[in-house]
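Just the one chain here, laid out as structure tokens, in the form predicted alone.
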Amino acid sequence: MTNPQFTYYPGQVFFHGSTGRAMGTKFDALVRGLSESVSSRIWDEICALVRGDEAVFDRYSPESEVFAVNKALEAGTPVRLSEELEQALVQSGRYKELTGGLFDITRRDFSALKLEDHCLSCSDTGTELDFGGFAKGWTLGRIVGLLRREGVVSAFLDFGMSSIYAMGQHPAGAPWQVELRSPYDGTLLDVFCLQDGALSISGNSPSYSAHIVDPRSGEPVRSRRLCSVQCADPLDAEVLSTAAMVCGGKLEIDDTVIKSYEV
């Protein structure tokens, strides 16, 4: 995470915090109804949470836990997991079942992993953990929990316009609105109204494509498509938007709005 910034607006009783680059993008928070001192403390706690989760999930950083775990799996050595990473791994297995194999953090074969007594081993030394379609939703859920414990009722939380959570209402007294535009030509594709709910958008763009892999074939998804998921839980939303990209948007989950856009 780089260069976090915090600005408090006393007249409107809200703060805006921005982490700079974090978890592959940046995180912004607009939080209403708190004093400046409480706002500053909460923003520090949010930044610490984001840093901590980066230190767990960033597979590209030699200092992260997932990087170390992947090295151990490559060497065929069992490795002990932190409580957080173990919980995330177990949850990932549930999502693989929920999506019928469309979501898999190994991008190969989750069944090759074995978790026993808090230690992870793998029968396939080519397997790696990749929480790219999971970590932002996981962290966003933890931030929402933190704010709820502090009594916050109005906030807008945004990881790079791809993983979003809106608490309560916009200051104008209406649901928060989010526009979705084509990354290719700027065409307006949709407008979402959010109130106490999550939105995740996955897809390809001219500068960032083929990053989602179909675990059934091992091939990247190259289609010019975006998929959006609107539901109550930010982790559900992020995982399911990734799964929707893999199957071309042909995914149905109870209490979840899933859309696909050809761009």
Given for the second form:
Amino acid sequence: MTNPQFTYYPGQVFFHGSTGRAMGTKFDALVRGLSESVSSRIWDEICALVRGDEAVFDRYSPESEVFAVNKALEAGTPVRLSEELEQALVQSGRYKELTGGLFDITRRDFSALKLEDHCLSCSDTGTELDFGGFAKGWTLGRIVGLLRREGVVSAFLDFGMSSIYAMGQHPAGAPWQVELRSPYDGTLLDVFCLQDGALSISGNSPSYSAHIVDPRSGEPVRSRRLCSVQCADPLDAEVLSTAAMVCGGKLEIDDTVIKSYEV
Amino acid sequence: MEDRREFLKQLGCVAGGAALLAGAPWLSSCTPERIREISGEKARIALIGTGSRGQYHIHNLLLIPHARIVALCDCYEPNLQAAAALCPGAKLYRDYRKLLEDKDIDGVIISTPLGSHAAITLDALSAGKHVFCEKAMARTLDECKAVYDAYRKSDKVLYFCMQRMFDEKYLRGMKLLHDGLIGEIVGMRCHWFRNADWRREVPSPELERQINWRLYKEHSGGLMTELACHQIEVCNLAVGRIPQSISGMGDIVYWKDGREVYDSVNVIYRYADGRKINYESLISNKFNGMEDQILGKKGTMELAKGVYYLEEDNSRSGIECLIDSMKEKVLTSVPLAGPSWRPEVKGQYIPHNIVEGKISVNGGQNMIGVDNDGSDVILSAFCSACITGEKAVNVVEEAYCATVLCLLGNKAMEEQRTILFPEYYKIPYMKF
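And the form predicted in complex with its partner chain, for comparison with the form predicted alone?
Shown next: the complete complex, the earlier chain at its head.
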């Protein structure tokens, strides 16, 4: 994480925290109803949480746990997982089942992984863990939990525009509203009303395309498409938006609004 | 073709369109009024040179209501037959001189190797044909002068395919530049990078120079005439001036395969007031793609991408808009959702679109041509002019200036010295 910023607005009783670069993007929090001192403390805790999750999930950082795990898997050596990574791995296995294989953190064959007695091993030495379509939703869920424990009832949390959670209402007394615009030409694609719910967007853009891989074929998804997922849980939204991109938006899950946009 | 139609419909019809037309008078042959005037009429068009670029033009011509392809000519039989398959009923010629004798042809489109542009253009004008020729204008400075002089004396229409002059994002960008959006223009940087050898498959060794003509000086000015020509023209339009001196270095760095033209060029064009075009082209690395970048005191415009950036940008990010709405307690939807934000490489610069709505961006990798880059619009304008006889304002002059500057770039590189623009090749259109 680089240069976290904190600004308190006493007149309107909310704070804005921004992480600078974090988890490959940036994180912004707008949290209402807390005193400045409590806001400051909570923002520090959020930053610590984000830093901690970066240290677990960032597969490009030689200091991260996933980097070390991938090295061990490459060498064919069983590796002990932290409690958080083990939970995330188990959870990601459930998502593979839920999506019928559209989401797979190995991007090829999750079933090659073997988790036994907190140790991970793999029958295929080419397998790597990639929590790219998972970690932001995971961290966002943990931040929502932290804020709820502190009694926060209104907040807007935004991980790089693609993973959003809105708690309660906007100060104007209505659900939070966000627009989705085409990254190619700025065309308005949709307006979402969010209240105690998550929104995740996956897709390709002119500056960042073919980054989602279809685990069934190993091929990158190149279509000029965005998929949005609106549901209660930020991790569900994060994972399902990636899965929706893989299947061209043709995904149906209970209590979840999934849309696809050709751009 | 939808984008082109929408763009053209706006010319003269809406406030912005009229202003655009005033700054780009060469568009007059493709205004809705002009197209209405020639409704039902068809220009009888012949193509001389039916290789890949000629066939690209055929695909565009088939969508132009006021054009009819009546004849095709190529000295290479496979290309002629490929084009014939696209244009059933068109007469076929192997010698362009025979084609020019055909009285049932109004205009010819020349898509042959650069070395033959001047001869065919001059013959076609002499034969009383309207002419549309691929850029660059000609292979040598003297040929350029001969074509320009012939055009001045001719009552025929002459176009060179300077398609950026007909590309909406360039036209609107140019209007914004001239309105001062990015302040005083202080410099220009243009580049065109590819990672390909520029070769085509040759079925028989004796056809090497005919098919791979771009690689040999007899036929080609290399990267300067094939690529830089478009970009130098854009820079000149942006500043309304012609560079006074030229220096540069050219080399064959990677493709040492018997070719004669450089595969790596760096050329600096200097205007009288000290502003410069820094031009670079390389065909053994494509990382930087293609761009025409205009640098202003207050901002930067990237015309190929259709975006601009401001040095001091007061526009608000989505999260800033949301903070404002929270302060005001006024609910507004904010543009916050999208595919994941990535850290910008260039600090805090925010890209702004020159044109709202969908645009076509040419990454510069296709050797033949791309959709909606202005090539279809300029062709439509030419076909319209074949019917009305309306000469193209400034198109020949711009093609002349850009081609001469590219040839002078080659000369500067070959002679390894700074060249001043020669008096002999100056024309009244040029302002230095």
